[in-house]
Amino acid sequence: MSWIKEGDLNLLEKISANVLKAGPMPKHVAFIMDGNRRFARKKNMERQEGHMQGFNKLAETLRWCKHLNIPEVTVYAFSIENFKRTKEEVDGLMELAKQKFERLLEERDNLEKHGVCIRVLGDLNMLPLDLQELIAKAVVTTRAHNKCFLNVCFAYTSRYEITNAVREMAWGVEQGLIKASDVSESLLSECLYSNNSPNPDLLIRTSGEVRLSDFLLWQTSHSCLVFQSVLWPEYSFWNLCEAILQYQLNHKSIQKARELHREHQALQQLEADRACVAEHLQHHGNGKPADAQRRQEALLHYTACREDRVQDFLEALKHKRNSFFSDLCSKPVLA
C-alpha cells in the first residue's frame, strides 16, 4: 500500500472535520500505534499480516490528518526494546520496513507533489545496512519538502535519545565548540533527534494501554495524552476526532502550562548567565566590586557570546547528522 493514500473524506466526515477545525487544532500529533499483534490474534492471521495492516492504517491516518490540516505526525514504528522479540518477528519487521521504504522511494514524485518531508528518528546503526541506506535515501530525497512532516521513530527509545543528546553536548565541549556552562535544558532539547520539530500537541496511544513505553518522554511533558482502547489496525476517523476533541477541551490549560515553562526556562538561563558573569568579574575585577552598569554590560556581552557559541555548535551538529545520511546515500543499495 502507498504511503500517500489519495481520496476525499465522505460527506459526514467533511462536516465533522469542518466543525473540529472551527476550534484550536493540534499542529503536531504523535501516535503509539499499538495493537497489531493482538489484532492478528483476534483475526487468526499471522503476526506479519497484523503489522502489514498496521502500516496500511498509518497511510489512512495520514490522509485524515492532511484533511484536518495537521501538518506534522510522529509515529513509534520500532522501539529498541522490540529487538528482544523473536528473531523471526524482528526479521519480518525489518523486511517490512525495507519493502515500505523501497515503495516510498518509488513514490518520490508523489511525495514532492504533496510536499511530504520524511524524517527517521533513532539510532540507525542498530539496523541492517541495506535498510539504513534506504532510510537515508528517503530522508535526503524529501529533506527540502516543507508542507507536511512525517517523523518515523525507528530503533528508538526516549531514554536512549536523551542519553544521546547528553553525548552530543559532551562532544561539543570536547571539541571546544561550547563550554560546560552552556549546557542547559533548552540546549538538550536542541540536541534531541526531534530538534527540527515542535513538541507534539497531542499524543495518542491505541490498544487500551495507558503508558508511554519510553516514547517522546521529554517532548510530551506539556502535551495532551489520549489513551484509546481500539487496536491500531481498527483505528477510525472517528477515533481521531474524539482524540482531537479531548485536545480542544484541554487546550487552554496546555497552552498556559507551556507558557509558564517557557518563562521558567528563560529565568533559569538568565540566572545561569548572571552566575557566570559574577564569577568572571570576581576573578578579573582586582577585588573591586563591579557597579550595576558594568555588570549589565558584561551580562549582555556574555549572553551574546554564549548564543554565538551555541549556534556554531548546533550548526556543527546539524552538519554531522546530515553527513551521516549523505554518506549512506553515496553507497549503492544492497540487493
Second form
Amino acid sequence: MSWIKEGDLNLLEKISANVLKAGPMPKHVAFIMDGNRRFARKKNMERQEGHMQGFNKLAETLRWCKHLNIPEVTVYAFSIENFKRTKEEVDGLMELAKQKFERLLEERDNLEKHGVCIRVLGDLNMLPLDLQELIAKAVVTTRAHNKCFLNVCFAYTSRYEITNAVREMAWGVEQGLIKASDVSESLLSECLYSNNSPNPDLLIRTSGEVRLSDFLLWQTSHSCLVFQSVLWPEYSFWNLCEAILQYQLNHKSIQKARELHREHQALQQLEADRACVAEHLQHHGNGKPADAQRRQEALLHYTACREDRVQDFLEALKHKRNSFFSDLCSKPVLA
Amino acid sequence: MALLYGLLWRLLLLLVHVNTALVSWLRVRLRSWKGRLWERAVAALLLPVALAGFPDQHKKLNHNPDATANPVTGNRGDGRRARWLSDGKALEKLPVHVGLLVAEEEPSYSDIANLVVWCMAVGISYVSVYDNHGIFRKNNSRLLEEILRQQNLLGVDGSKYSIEFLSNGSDKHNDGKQSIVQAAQQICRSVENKERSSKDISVSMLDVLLRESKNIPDPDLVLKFGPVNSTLGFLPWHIRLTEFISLPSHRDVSYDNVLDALQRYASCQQRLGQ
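Shown: the form predicted on its own; wanted: the form predicted in complex with its partner chain:
Shown next: the complete complex, the earlier chain at its head.
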C-alpha cells in the first residue's frame, strides 16, 4: 500500500479544518503510533497484519496533515528497545520496512510532485545492511524536496540520540574544530539526528499509555503532550482535531514557557562567553585589570570567533552525515 | 469567509472552556456520590474525555467514607498514619520516585508540603518537586520548613525520612537540559585533555554522570498539577519511562486525589519495548 493517499477531505472535515486553521496551528507534529498489536488481538488478526494496518493509518494521517497545512510530521516507527521482541516479530517488522521503502522508491515521481522529503532518524547501523541501503536511497532521493517533511524514527531512542550528539561534539573537539567550552544547549540540539527540524509543537501518543518511552525527550521539553486512548490503527480525523484543539488551548502558556527558556539559554551563553573572555584576558593580560571597553570588545570578538568555529564544525558534521548516506547508495544492492 | 471561520473558532474555544468548567463543577458535586452516577452523568453530557486534558483519573474512583479532606491534628494521627501505610502496601506497585510537576502560577508551599508528606507516609522513597520558574528550588529552605511543619501536624515521624534537597545540577537557574549540557562539557573537556576518545562515549557513561553519584532511580511517576499539558523542561533524560498522571491543581489537593493517582499508576503496564 502506498505512502501517499490522494483525496480531499469531505465537507464536514473541510469545515472543521478551516475552523481549526483560524487559530494557531502546530507546524510540526510527532506521533507515537502505539496500539498495533492490541488492535490485531482485538480484531483476531495476525500481529503482522496489525502493523500493516498501522502503516496504512500513517499514510492517511499524512494526508490529513497536508490538508491541515501541517508541513512536518515525525513518527516513532521502531525503538531500539523493540529489538528485544521475538526474532519472528523483529524480522517481520524489518521485512515490512523493506517492502515499504522499496515501495517508496517506486513512487519517487509522486513524492517529487508532492515535494515530500523523507528523513530517517536513528542508529541506522543497527539495522540489516540491505534495509540501510534502501533507507539511504530514499533519503538521498527525496533530500531536495521541501514542501513537507516526514521523519521516521527507526532503531531510535532519545538517549542514544543525545549520546550520539555528545559523541559528535567530542569528535569535533578531537578534530580541533571546536573547543569543549563551545558545548552548549543549542550546539547539542544541532548535533541531534533531528537537527534539520524545529522542535515538535505537539506530541500525540495513542492507545492510552501515558509515557514518552524514550522518544524525542530533548526536543519535546516544551511541546504540548496529548495522550489519547484510541488504538493507532483506529485513529480518526476527529482524534487529530481533538489533539490540535488541545494544542490551541495550551498555546499561550507554552509559548510563554518557551520564551522564558530561550531567555535563560541566551543569558547562559552570554555568561559562558564572559567567563571564557575573563580567563583569556587573565592569561594574556599584563596583570592590570582590563577596562570595560576592552572587555566588551574582547567579548564581541570571542563570540564572533566561537560562532565561526561552530559553523565550520556543523558544516563538517553535515558533510559526514551526507557521506554516510551516499556511501550506502553507491554500494551494490544485495540480491 | 476567513472572518466567519475566525468567529467559529472563537465559539469553539468558548464551548470547550464552558465544557471544562462544567466538568470541574460536576467533579466537585459528584465526588461524594457513587462512581456509576458520575459515569452516567459524563456519558449523558457527551463530554469527550480527551477535552478534559490528560486522561481523567476518576476512572478508578476510590470512595473512602473516612477520607479527610485536610490534615487535622489530634489523636487521629496514629490511625491516619497506619491507614496511609496500609494504603501504600495495598497497591500492586508503588513508585519509588515521584515527581511533582507544578505547571501553574503562584505555587502554594503548604499544599506541596502536604503532598511530600503524604508520599513519604505511603511509602514512596524519593520525591522531586519542580516548577517552570524554579521557585521551589530558589526557596527550598521555606519549602523544607513547611514540610517539617506538616510532618509534625500530621504526626509523621520525621526522623525516619531524610529530606535532601537535590538541585538539578548547579546553583544557576537551570533545568534538566542544562545538566545534560554540563555532563557533555565535562566529557568533551576530558577528550580535549586526551583522557578519553570520542569512541568511548556511551549511553551508560552519560547516565552515570547525570546521576551525580547519587543512586536515585529515575522517576516512575510524575504528578502534573495545572492546566498546561507539557513537561516544561523537567528532567528530560530521566523521564524516558515515566508515567504521567495529571491533576487539575495542587491548591487544596486532597490525599484521596493522590491515592487515586497512585492506583492508576499501579494499573499501568510497562512492556519495555517487548
